[in-house]
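In structure tokens, one chain follows: the form predicted on its own.
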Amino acid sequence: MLGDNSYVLRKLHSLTGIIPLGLFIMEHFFINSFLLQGEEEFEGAVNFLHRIPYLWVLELLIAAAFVFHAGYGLYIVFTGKSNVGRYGYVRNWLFLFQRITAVVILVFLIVHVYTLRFSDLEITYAALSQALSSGFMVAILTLGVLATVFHLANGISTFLISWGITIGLRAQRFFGYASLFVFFVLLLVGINIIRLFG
């Protein structure tokens, strides 16, 4: 349907998933991990982040990358064909889960961004802890973290393949395991952040 542009769009889609969106996720986890040092350190890190000069430019770039990545990602979701019923290979299952998590993340991020940027919720430890006092909210956030870290970790692996960085089965297998390691590390960090707000 997109004709000759599809190769370029897929490359841009892959690239925006890693830079800047993947880096933004890492930064997000890093800032929230200041909770390990206490409430004041967390709020200090959040305040520092909000005082970065030209923050609005960075936010605009990240928002533009997200809109493109999500928009083209939805096109891929609804035009791609899963064949796990006929071929139950790991890569086919990863293909399917990448598409499922894309939709989960889109819904999760719309709610997450609205709640933290456009509602009256103040970004303080007390306010976030109060918001996460509900088991339902903890479950939603956990699902969002799980989907996000899977999508990013698997995205790193497919990025390396599609950009010709991992050539050959051996390299792809090695970096497949490396991306699995990234998934578990980020998942543990994300779950620990949720736990620290409890």
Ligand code: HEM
Given for the second form:
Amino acid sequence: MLGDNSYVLRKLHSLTGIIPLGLFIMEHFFINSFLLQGEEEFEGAVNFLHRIPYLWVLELLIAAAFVFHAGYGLYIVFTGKSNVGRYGYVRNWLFLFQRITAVVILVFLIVHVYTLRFSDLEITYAALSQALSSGFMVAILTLGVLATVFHLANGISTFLISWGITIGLRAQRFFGYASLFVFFVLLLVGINIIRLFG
Amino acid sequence: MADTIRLKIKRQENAESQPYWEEFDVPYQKNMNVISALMEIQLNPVNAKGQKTTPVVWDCSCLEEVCGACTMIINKKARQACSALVDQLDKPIVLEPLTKFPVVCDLMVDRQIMFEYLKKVKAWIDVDGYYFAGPGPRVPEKVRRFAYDLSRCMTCGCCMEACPNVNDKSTFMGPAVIAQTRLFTLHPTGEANKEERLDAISGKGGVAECGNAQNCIQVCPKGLPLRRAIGEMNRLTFSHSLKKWLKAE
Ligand code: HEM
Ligand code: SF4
Ligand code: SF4
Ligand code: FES
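Moving on from the form predicted on its own, kindly provide the form predicted together with this ligand as a structure.
The complete assembly is shown below, putting the previous chain first.
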């Protein structure tokens, strides 16, 4: 049945970038933004998340999708050869940034998940604020947010092309700008979270 | 205007040997193109240092930008030497062979792989019998116009040269063959082989391996509607693959 499955793998890679990874990032930013309402609200939101039924299934799905997207993504990164020096068009730069941010995200997320999820750190505002407030941590988080937000925003517009949804110049350009908008919105939300923890 | 033109050429004796640079000063003539500059070297194969050398090898045929044979890298951009006018180029003019195809000698490369790709997707219309079957089906004008634009591809390889996903580490066949698959799936008589073509272009090296850098759209000298071709092939391969999976016994 799966003779040459490269097509399925490509499509799965593209899809996992949005569902569940893109959705997860949005959820992650959303929950963290409860900090705007105060520490109790934030801890309440975190507690709510922890009480979701079948949470482990969701976590497993997201983790599996991430491993696949990152693994196959690295293969894609290594089979590309950027040439922005000779062909410095916007989409070509975006193509390069998509790959650079992919590698940055990979390194960042390993550190991020390891320090916050698989440590004995209690997820309370006080503990997090202490763990995240060093200048070094703020710099790492900012870089991580920048890379992730770019990768997701640009990924939305390339996703639409890859699935044959946006075909013409006008639609591709429209969603290019829409991605730019998503980029700035998510960036502001992300930076704000870092600021609130700091 | 200077009476000689400086050419800086990346040369290579054969597929295995190491490339090296050699410079030439050729007499300037009004309206000359890169091909006529190369002909001057052929006429008098002496490099800029005054040493006698072998004439530079290149490929060409139509001399009117329709065959694609003379494609090379001219001042860092892949384009046709016959339509590259010396007056419009920065000097010295730097010539290199295409990098995504094996070099035969100097500026001449072997683009056979492009034809192998075209064979994979059956980029032709099979004869529908050896008797007269009457006129073929009519094609609406809108479709005809799109098909005509796609048919102008001269397999020059500029798009593959510019594509970051076409290289020796990847299996991606590149934009030209995607456009030709679109062309032949558009053709009413080509319809008969539509499934085979879609199978080929959704297989290894097919359209799914495009990374949306869109350099191809920028560089195609024939202005092929590559954006639309790739977009529509993305759509067609998806519905084809889905249908095929749902129908398979
Ligand atoms: C180690 C981490 C990651 C790696 C190595 C990676 C790699 C890649 C690469 C190379 C592409 C381009 C694929 C193409 O255009 O053919 C891509 C696309 C994409 N990635 Fe990632 N990625 C990673 C993490 C993420 C994360 C965390 C998200 C979600 C926020 C994400 C979302 C996307 C999206 C939406 C696309 C667009 C898919 C498309 O063009 O069809 N990626 N990724
Ligand atoms: S759009 Fe696709 S085919 Fe065209 S240059 Fe980019 S990666 Fe290559
Ligand atoms: S699509 Fe354009 S650039 Fe590519 S081979 Fe055909 S004519 Fe050349
Ligand atoms: S010689 Fe045919 S395109 Fe230049």
